[in-house]
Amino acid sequence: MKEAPNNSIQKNALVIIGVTGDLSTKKLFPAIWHGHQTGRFEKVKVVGVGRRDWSPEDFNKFAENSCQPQDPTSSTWKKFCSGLTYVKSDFINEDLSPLSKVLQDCKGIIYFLATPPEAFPILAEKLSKIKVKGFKRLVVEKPFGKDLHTAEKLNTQTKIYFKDQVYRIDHYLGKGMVRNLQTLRYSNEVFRNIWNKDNIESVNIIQSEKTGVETRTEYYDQTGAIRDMIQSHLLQLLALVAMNETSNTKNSFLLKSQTLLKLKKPDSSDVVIGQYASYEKDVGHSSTTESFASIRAFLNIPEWKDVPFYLQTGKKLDENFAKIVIKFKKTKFNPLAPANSLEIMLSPEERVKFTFNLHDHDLNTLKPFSMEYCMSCEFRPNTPTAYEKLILDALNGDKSLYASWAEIRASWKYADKLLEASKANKLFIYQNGSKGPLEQVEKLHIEA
């Protein structure tokens, strides 16, 4: 193992295992260097660990790529860079103990394995061995297991070495709408006391990409749109709307869990899947793997009686944005009035959208207004990015943002029975920039 020493002394440590990848670049570094310009990470030390053979130059070169700041002659980036530690390790058949040179000075150690799971239990031993002054937490990144068995396998392993000490990321949980969804319902009566069968008509969460599967394409042949997408982000979003109302953070664990076990088993009828028209030429080689999903999903609960939950995500579709929208059922006053409709953005930007009904006198009709409201335009830019936030929680021990043992293990008994469901389906190939295979989607009564 050949390290980089970096001289710097600081109150906690993030270690990225596997800092070289996609991971690090599009989403981690970006997070820890706007959490360093607000102050929140100005005081924790950076520790990347990859493959390649890099000088302490190179690993900040690769800060700033993947950072993009303004002006990298700056002090403040300058000290942004001087927080920044890069060991070179063959992390899964080397020893890495020596990482506790690095760590010695650090009182605290956040763990953060950007690899494919199957090495989360290896890693999981050789880190449980460095000694350190204070707390050492592992986080994982989703997919944790590509089915119930492996994930039942995962954490029995990971929980050996580190008991409750694994904190299992969802980076949907982080985001400032997500985390607004229980005020929003709960905290408002307007929305609070409709919020069931007798008031709603359909919940629809959907998840759009313009990008194909780029530089992912080992992991996602493997992994496909449904246990990607749909059995972490869509299914946490799931339960987060249809959960009963609780203040504590332990119910919440258990109401979200519990709602996912209450999903129908799904049929065939409630699945289309496809692949856009370029999806094998990227991978190189033919393929049966879905790149779009959509599911029609119900809920054996006495509130959600027949309301249909549709889940949608797709790559290489012509829009970039994840949402939610409730569709309310229409007046019984004036059955022509369009529905009321309440919209969550969750990205590009984070907004609520309520859509009413108002008469339009100089068209003597009845028209939809809409009321809005932009939380990133108000807060940006001092807002923690979702990766931010829950790097954050990891180091001051708040896992009310992570996914629970329970909650991934109720997702993956259902995602299990939608990917058995999907195999009698034919893989319907759509164009890249299309809305996907919507006429099928039509087709089977799934709303797009």
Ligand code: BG6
The other form holds:
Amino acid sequence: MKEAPNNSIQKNALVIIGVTGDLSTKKLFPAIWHGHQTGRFEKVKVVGVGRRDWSPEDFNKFAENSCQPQDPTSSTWKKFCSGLTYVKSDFINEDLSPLSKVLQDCKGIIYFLATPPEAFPILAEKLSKIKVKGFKRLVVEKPFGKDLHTAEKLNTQTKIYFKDQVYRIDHYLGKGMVRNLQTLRYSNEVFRNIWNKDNIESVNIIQSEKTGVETRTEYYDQTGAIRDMIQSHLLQLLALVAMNETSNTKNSFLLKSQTLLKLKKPDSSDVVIGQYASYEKDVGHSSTTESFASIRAFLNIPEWKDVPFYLQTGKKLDENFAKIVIKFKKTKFNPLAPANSLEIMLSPEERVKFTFNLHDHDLNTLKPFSMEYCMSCEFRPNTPTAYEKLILDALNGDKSLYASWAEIRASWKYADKLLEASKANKLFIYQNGSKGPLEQVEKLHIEA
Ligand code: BG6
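Next up, the form predicted in complex with the named molecule, please; the one we just looked at was the form predicted alone.
What follows is the entire complex, opening with the chain shown before.
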């Protein structure tokens, strides 16, 4: 891969608290390794703090399993490993001052809390006491709290120690196509002019994954799909689709939160929840936690009057993807013509697909055809992955792709109502590897 040494940040450190968990394996280490290969993370010291009694070799092995380097004997991989340090600590109960020795040669520090939110205040307090030469910033994972009340408490408690240096991560905001949403809407006159209730029939925001809860049983069983995915990632996407145009970051925080505050109160008929068949076996006990949620939301905004926003997420389904589909209204000119649609694929590929109608002369019928562009299919070794981009931004003190407190507050206000509305609902059990409780989801769409 091409080296980009100019982007390197000298002698800063990324300290991951709770490093031995699933997040490091799946997202953080692959992101740091990608950044190392492109030269962007080369000079960043990576310090992992965990409870396990690991030797440096164990930590390197953990990194290797997470990053899957093509050649673990290569000098690039060895150099990467030489920048890794593991500190064994029961970080909730033990003093974290030994970290100051490990960090003494570093300028600025990013503390990344890959822990449950309950641990944020105590960790913020302990970490704030470590003397460092340069900046210190606290990056906290979602969900930020488990409801509005706990989120408010967390906000106050973390701010006491890190003031305006709290970075609330939502990795969907770092995804390439999500970063491109505003450009797609506003830098293309063809979409800009039709992005409203007069032309749009519905907005569909769907995330589907094949994996189940895996090793995150305790976390997930206390959280569920609505708190894990809808409160953060999917509501952020809704806000980005519906908010007004702006090129100013501060304005964007404001506009997103204002949009979220305009969500109408949902009732139980707006929510379908489900659980995959082997869920209870996976978590080891009986449970009413939803691993699937499909919701219908409306905005109290004139431009979006009566346009349903369908948000859906689920585990142990048949496919892995995240996408936004804008379904346009059917043309009045020809009632036989299917509606146009714009599909914005966020993952696994970054792709935009527009579907329109033509007359197929061979079959003598009107047929939908598509034009599409796959951005990620091009060889783009220097494009940072979502976590890589966001960690780099935190190192650079750029909060523009982080969630502001106003947005988190607004999305909890809505998510709390959603959780309340779903309480009385039946939990539909769906087959592993299926599309989820399809019949119920279809009803949700038909009844809109
Ligand atoms: C995380 C959730 O925030 O996002 C996980 O906690 C989920 O449960 C993941 O699997 C999905 O992210 P992505 O980028 O793989 O779609």
